[in-house]
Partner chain sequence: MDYVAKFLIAVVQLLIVLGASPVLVSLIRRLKARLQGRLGPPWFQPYYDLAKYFQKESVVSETASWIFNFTPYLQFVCMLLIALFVPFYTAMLPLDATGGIIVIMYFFLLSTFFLALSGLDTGSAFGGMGSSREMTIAALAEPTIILAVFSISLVANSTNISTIILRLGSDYGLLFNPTHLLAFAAFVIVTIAETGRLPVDNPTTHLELTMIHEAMILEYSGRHLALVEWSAWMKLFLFLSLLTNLFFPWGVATSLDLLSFVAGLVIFAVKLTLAAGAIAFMETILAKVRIFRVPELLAGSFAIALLAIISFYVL
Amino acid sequence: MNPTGHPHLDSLLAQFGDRLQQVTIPYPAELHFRIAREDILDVAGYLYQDLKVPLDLLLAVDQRPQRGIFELVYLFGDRLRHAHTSFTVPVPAEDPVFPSLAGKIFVAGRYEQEVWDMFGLVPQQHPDLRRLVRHAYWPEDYYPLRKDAGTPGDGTVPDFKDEGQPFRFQRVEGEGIFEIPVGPVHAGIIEPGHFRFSVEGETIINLESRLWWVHKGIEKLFETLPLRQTVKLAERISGDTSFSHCLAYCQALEKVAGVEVPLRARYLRTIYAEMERLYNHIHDIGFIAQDTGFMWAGAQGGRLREQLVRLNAQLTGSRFLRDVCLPGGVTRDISDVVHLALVLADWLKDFHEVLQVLRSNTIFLDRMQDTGILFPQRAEDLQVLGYAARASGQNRDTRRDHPYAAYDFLEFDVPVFEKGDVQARFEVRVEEIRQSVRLIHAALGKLPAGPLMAPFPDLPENKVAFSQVEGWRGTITHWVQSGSQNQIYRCKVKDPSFVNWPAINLAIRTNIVPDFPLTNKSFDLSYSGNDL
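With the form predicted alone in mind, please provide coordinates for the chain only.
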């Protein structure tokens, strides 16, 4: 394809000239090229610092079976120009090192730790190269996403020996400072995560989170399963985001295969995605209130959520919208458009009555105000996503910035608040609930006739594509490379929780220990989506 028409192309060519190799635009508004690893700092720094384009993803691919090398892929997303720029960097297998971007881009450091853990590629000059995914009892030289890694228990992998090896937590020293360890096993029915508080009295001086207690090998499973089963796997990455993760994955497959989804299916995907947003947001609103001691509100949140998941079951046969999205379209239609619109209108009225009670409770409001503040500059530096970002002044939403499904045919507002406290994250959810109902009503009113599915062929070999979806927590990214015999060679998954977890560590500083459950719930991040 002739690489013209991309907003970054001319400036990148002018700045770096022939240092950019194999320049292409494989899909509309997506620029791709190759560079040498010694050019990573210059090119990535120019995109991030000069062009102000955030780093959306960094991943590695083991290309040794075909080409004898590893590859790094860097993906930058420009929301203002509705465009993406990505570049690939070859890394020799005999010299698996590359320059770290962590000093320029905070989130790059976490991606680089993940690449080191899973592939054994070493980011040089990384400021904090502690293990991220592989806990201390993992074998030193076992890199599970290498093609020749083997499987634990098959005799090819060294023993996993948990001998109580300690993790090197950051230590805060000083008179009157002590530590409070919480987890990884919790009193509630939640997945494991360890939180190490350094406190003075009840004031939190520092918090460090340790995750990846239940690494499941999700990305490795994508490489081993038949294609149809990988769709079910995508639905199970994070149970409360089944539809959006599946949608992101299916859209990536559709780009690889060159399949155009029927317009009716695109509208239905939009409706189902907003139904998923609704039931999760009202659930969170109830639990935020409950964590302030307002138990009645927690019960109301549970009641309103239950109404929505039952409505999902009536529409699709699944409370959590599973087995609805497939490559090529959707499996479930909506026959009674008027009924759905009326039910949602009544539900929204009920929600507003609960909201009126919430906003009349001064104790509830006081507990949220000025608690767990994530300042806008910190949110930008951490590249936080979703409602957590929008509550901290970040005006970004993938539905608007990089439209997919039927969002480019629909109008909606993106609520943005500046304060960044628990109340701001609460208010973003409230406004997004209203916008979701509005979007569903608009989509139902414009729902076109036509088929639900397009024929889906076998995947062409060795083709790459990515897809982004604004899940209810924030932007979900799936990057796929097809392999032989209609299988996936590499699938990289990014749940917004991966970049949002560090934000809690900053937001909770200078708060008191009892503020942590409330602040944590206001972010409501996924352990499962993080611990792939």
The other form holds:
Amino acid sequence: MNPTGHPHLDSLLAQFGDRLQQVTIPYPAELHFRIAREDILDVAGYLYQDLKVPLDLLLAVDQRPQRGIFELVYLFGDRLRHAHTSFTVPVPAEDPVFPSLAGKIFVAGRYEQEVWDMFGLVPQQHPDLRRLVRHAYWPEDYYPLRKDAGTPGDGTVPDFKDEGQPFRFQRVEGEGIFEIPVGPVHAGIIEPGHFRFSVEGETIINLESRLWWVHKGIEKLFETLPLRQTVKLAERISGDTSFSHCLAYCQALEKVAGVEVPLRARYLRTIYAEMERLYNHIHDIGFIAQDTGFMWAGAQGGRLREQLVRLNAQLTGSRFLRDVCLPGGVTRDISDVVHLALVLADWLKDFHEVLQVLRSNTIFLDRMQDTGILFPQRAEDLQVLGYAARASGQNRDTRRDHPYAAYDFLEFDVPVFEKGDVQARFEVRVEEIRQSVRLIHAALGKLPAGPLMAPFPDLPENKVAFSQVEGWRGTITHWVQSGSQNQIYRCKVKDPSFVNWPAINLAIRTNIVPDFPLTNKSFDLSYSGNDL
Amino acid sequence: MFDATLVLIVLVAIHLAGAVAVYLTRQESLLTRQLNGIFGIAGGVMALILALIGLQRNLPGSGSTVLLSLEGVMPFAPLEFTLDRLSSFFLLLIAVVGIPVSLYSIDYMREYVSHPDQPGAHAYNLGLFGVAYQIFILSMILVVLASTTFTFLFLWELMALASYFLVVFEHRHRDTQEAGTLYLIMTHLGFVALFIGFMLLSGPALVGNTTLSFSELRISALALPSTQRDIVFLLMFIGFGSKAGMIPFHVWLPQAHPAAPSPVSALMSGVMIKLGIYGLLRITLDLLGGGPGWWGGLILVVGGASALYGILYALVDHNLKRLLAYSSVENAGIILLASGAALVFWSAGNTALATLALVGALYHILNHGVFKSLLFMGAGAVLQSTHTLDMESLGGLIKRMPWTALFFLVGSVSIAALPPFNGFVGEWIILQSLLLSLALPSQGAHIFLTLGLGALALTGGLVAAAFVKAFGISFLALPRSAQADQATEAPRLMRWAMGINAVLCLLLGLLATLLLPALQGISRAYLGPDQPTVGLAISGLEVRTGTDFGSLSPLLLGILLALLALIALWGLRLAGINELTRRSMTWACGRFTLSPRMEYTATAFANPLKRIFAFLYQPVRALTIETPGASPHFAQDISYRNPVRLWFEEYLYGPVARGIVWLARRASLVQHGSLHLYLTYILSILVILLVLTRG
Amino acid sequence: MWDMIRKIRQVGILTEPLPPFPAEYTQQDPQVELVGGELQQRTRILLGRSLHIRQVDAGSDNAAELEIIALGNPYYDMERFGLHIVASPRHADCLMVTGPVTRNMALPLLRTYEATPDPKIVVAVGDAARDGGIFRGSYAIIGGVDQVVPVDLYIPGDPPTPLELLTGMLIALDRYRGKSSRRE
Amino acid sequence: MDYVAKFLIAVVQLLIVLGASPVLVSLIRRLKARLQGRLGPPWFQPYYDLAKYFQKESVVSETASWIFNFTPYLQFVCMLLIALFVPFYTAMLPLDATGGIIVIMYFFLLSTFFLALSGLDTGSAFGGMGSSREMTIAALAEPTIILAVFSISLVANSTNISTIILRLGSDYGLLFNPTHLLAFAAFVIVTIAETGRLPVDNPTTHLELTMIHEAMILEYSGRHLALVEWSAWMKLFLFLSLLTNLFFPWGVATSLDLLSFVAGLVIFAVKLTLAAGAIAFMETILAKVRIFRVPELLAGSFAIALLAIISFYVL
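Would you mind generating the form predicted together with its partner chain now that we have the form predicted alone?
Every chain and every other molecule in the complex is listed next, the one we just looked at coming first.
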């Protein structure tokens, strides 16, 4: 078989020829092949540097039970040509090393760190091989995502206990430089994360974030829970993104099972996804202002958000849009279309009035301007996603670049700002609120009749698929491999937070300490989604 | 009861005998240190007696008496010593600071004795130290009594040389040598100004005659043309101001004070720089008998600038002693400011206000002597115990040196002019005098006085910040180095010495009303009776200024504070509050244990103010990030520097400094700790001086 | 400024009265579960009118946090009952713990508990905080909150809504008298 | 004034500052809540809080020294002492001659000085952060205070508060003196900075990295916290009393009769309510300025205060 019709295919074949094996196009616009371990640097480098295709995902799979090897999967997403390319690399179990891409592709270094941490595959010449999930007290040789890892406490692994072992942090040299440790238990109601500022008083010289405090072993749980439960699990990857994560997971399952979702369900999924974007954006807009001490704005953000989550509860029975999306379709219909449209129109008017007040507060504007600048070049190097990217001149939005649900049929604009400061991120989100209401209105207007749910069969064995969804924070990627007996063999989840976290460290450098909460809030990343 | 002349003779004899005795003992023995301390204390007691005699003397005017007139002691000119109110006050200062410092030095100087495990490693000649120490104190005592040009200049130079020798005592450090040389150069530049000033003061007929006594000078000064008086004033202002540490002649001070052994720093900062003020007051109030308003205005403005400059640099300096030295620049500035205000008021004919301002200045001189010597002694105790003055390596000393910490805290609170300690009363009087200045008719003076007030007010807040830093970073939280961790409490005599000064800080604060009448007497002796209204009235425990303008009762405030504390404690206990206390880790957000690396540093503490005053400090930021390999986002080494610029050093003395370094190299030829070389050097300077002055 | 004043007037006071007190309320009411029956009377009296809360996310997805934040919005306004979120455990009387306790958060949770002065109460919020919920059995989970610190009160829900949180807390503090007035 | 009257007035001063300062705080909080569309805490919430703090144990850091334990008491006593010198409803302050407005300001500085030390004492980075920021602001606010006080004493020709009030109260023309009005503007800014209100500090923030006053007291608990909080409330109360009575001395009793005392009390309550309303309104419409804009604000107030003095000489 000689597949055709993929934008990268010809150039890749011309460049590497026989080094690509088992070249297939399993789904439209998705190219897949296998390469040898030695070719990783060449092929990935070619894709990234010559074809300018960003790396979307890198994961490992423990295939030892069947084939005695580990596998690495590299996924590249080309947003301009609306196509994906992925390749698989076998890594022998007895020699678990592979060449590191970190020098070429920054974001690859981060995935490689994770692969090392969870599977014990060593990326060679990695510049910063520090542990992520496994905090300092975790045993050296315990790699939780290996199939034979066992669970502490059940006798297979010696139990281990946190005794406050110190972590390694970058030390900044200089007179009077000291470190401010913040977290994991913060002063506000925030998820746990540890930030280590190296400062000269108020001036931040360097910031390191130490995360993975709320690591719950979600990827492992996907492999052990029954399929029905895994959908619920996907909803609990990051509570504020329940629907989008669930959607991404369901779409991957649907691809694996080859199920076509009814059109009405695809429109409803779009509406719910945009509702999720709306309530999160307004909440954060209020809280960005509150973090500058503008308490009234925080109250308004809370008020406008509460109206939306109550609307969610009205529509779906869940304030977080849970138990709505299932493999095959959705469970909840929208009956009174006009009512919803009117409510949202009123809401938008209300929002605009609040926004006008925010924009006339010069202190608030002054606090946002030039604070926490993420320069476009850095945003590109770091492959930042979502509104954080769009505020730094990166024109990317999965809804437009790799459409899913009903986005193909609806018109919307993708706002892009260049400056990359807190204000740019604020403005992107304001604009996205408008676009979301516009999308919902359009979707309500075009809502086709039909069933909500397609029957969902048992999963075929050992099939691989991924799906991408533009959650409110950015692109969510779920990569799924089915196992036997309707079980998941491996599920890799990528929340945009995972790649966006390092951006904060760069954006805050040489800013002042009291501007950190504001900068952090303007990125508003998920700890839970990052930690899994 | 005592005959003043006899007391003076005994005093001189004590110090001279002390010098000889100390030199004769073995250089490293305990006896050396004890003798030095005891003779110092004895001399101090004599000075105190002399001061009390002078202050109590119920004579009209300045109450001056010629104590001693010695012909033929020196080959070229007679020596003459006179006691009057101003001298008495400064004698009091010398005694009050000198006695505890001498006590302190007994235990402190053991630092310089060689350790048994490292024979000879740190050995310094303590005998030599004792000689210079006795002469230093004696010369300070005599300089305020000196009443002829020659006597004064001779002792002034002797004081400078003795202190120079003490500054370079730790001659093995290169820094010390450079500091000493800088000091020597600056002090001689000042000396030249003074010398010319005195020559011009003698009047056209008698130019160059150094045997003139001060009383003759007073008369000749009256006859001087006003331009010449102005020139004399300016020269004296520069000469004495450089000794007082006023900008831009302060540069020696932050170098010399940290370099000197701590008792010497305490004496230099507590007393010696005040003698610059003494000289200025002696000239302007006494010998010249006042001048035009701009004299005072100039002193006031330069004083205000010094105060601001000093405290701003104290704030960003992290060497404990250098911080204190910069703070001395600041305090000298405040004293100059108040003295300047007094002269302005006086020239405007308002002796009431002039008295008030001068009393403020004098009281601040005494207060600063007490708390600054206390702080230097505290810093010395820290140095002795930890072998470092770098605040970034200190911390946690309050648990290891509880007494030293308490005394240092008292000093810090006093210097920050917080009630109920002595600094507050001085500050209050100075503020009152400036606030009352609306009584003056002149518009021009108001601008000066308002600016002076602004400078003083700004200084007040910054001092508090600087001393929260000095005490908080050095003594609180966790130790930042192993030395600080292993620190132990200062020896007994050092604790006693600091304790005396700490108690004095409190007493001078609470019982100010007992001392203020004496200061008022001094001021009136030179300024004349209060006119047109009352400047300062002391009745019982209360101080009043102006006509119903302000009043203060420090003792009552102290009593109220104690009473309210008792009531509050009693009330809370009565209300049955929970008095359980549980010790726990410092809250560090859950996971990590706090380490010294996570404590606020001195640099960090001062960082906001450093950023705010960046237009002045002009800090030079340098951030370097080294990254391995191709990706710029993996950092390997990060380093950061952000030092401030020293304006005067860099732009005014920059070229001079290079010469100084060059000289320092040369000077190191004579600085090998050899007594004979030093004596030869001192003698040759004296001979040059005498030849110059022989008219 | 005038826009804002107009908006303030337009919004008015949004705080909603609590629903009527359930007449048949018993300790077994599914709304809350008090461990060991009830809080000590002394604690109730002491903390009933002023409860300062330190929230600790010990492993939750952030949904429960969002609902706790919502307690402060104008609709629920927990401040009217003397409930207040504070920045430091030293100021707190109540730890509101969410999520299953992850391995990595066990020590921080314990440290927070130790840093809080007595008397104090621990509230476990959400199903996962009770026994790990859906995450039970994971290698990274220690289990419910009571595996690390003693729990006084469970508020079930996945996550509990703000109203459930509020009524649960008030029942535990014996403050929920449930007259339909805005304040008890 | 006989001694009984003096004693009684002193006791009443203390009772007022202790009892009314929590109500003032409560008033501000409730007004702010209303403007945000909420009901807000009950009137007596600060009392409930205090009662609870006093009944809890105090947890003290192992690193802390006696400074940490001493500071809350010192602060508390300082505020009580100052309360004897600040006019609330009467200008007949028994101890007025013991010290004037300068004493008040330096006792405020004393309590700030020790609070800043206690922030450093525990070794917590947040405490240090708070004290560094607090001392920065205090250092810059101090000159404005002194100059504003200077302006007032120029107008009233005294630094003793009773005298100032009596003189200003007897000649209302003095109040509309440009010097006095400018001094008022300067004093308002300083009051905001010193009491840690918006736009300088946000008293309700939960973000430890942005805190100033709150950061210093993060380690306090139990009775210590009660004293520190109470002192902070009293400080606000005292500053607002000074602000209202020095610049609007109407109604302050100037004689020793019951009627004028009652009238004084009522008018004082009205004045403070208005001041609380102003603070609540300001804190609703304003955000917190970036910390390095605070010096600009304070420099502005310094300039205003300087202008006040110059206007006195020129006009």
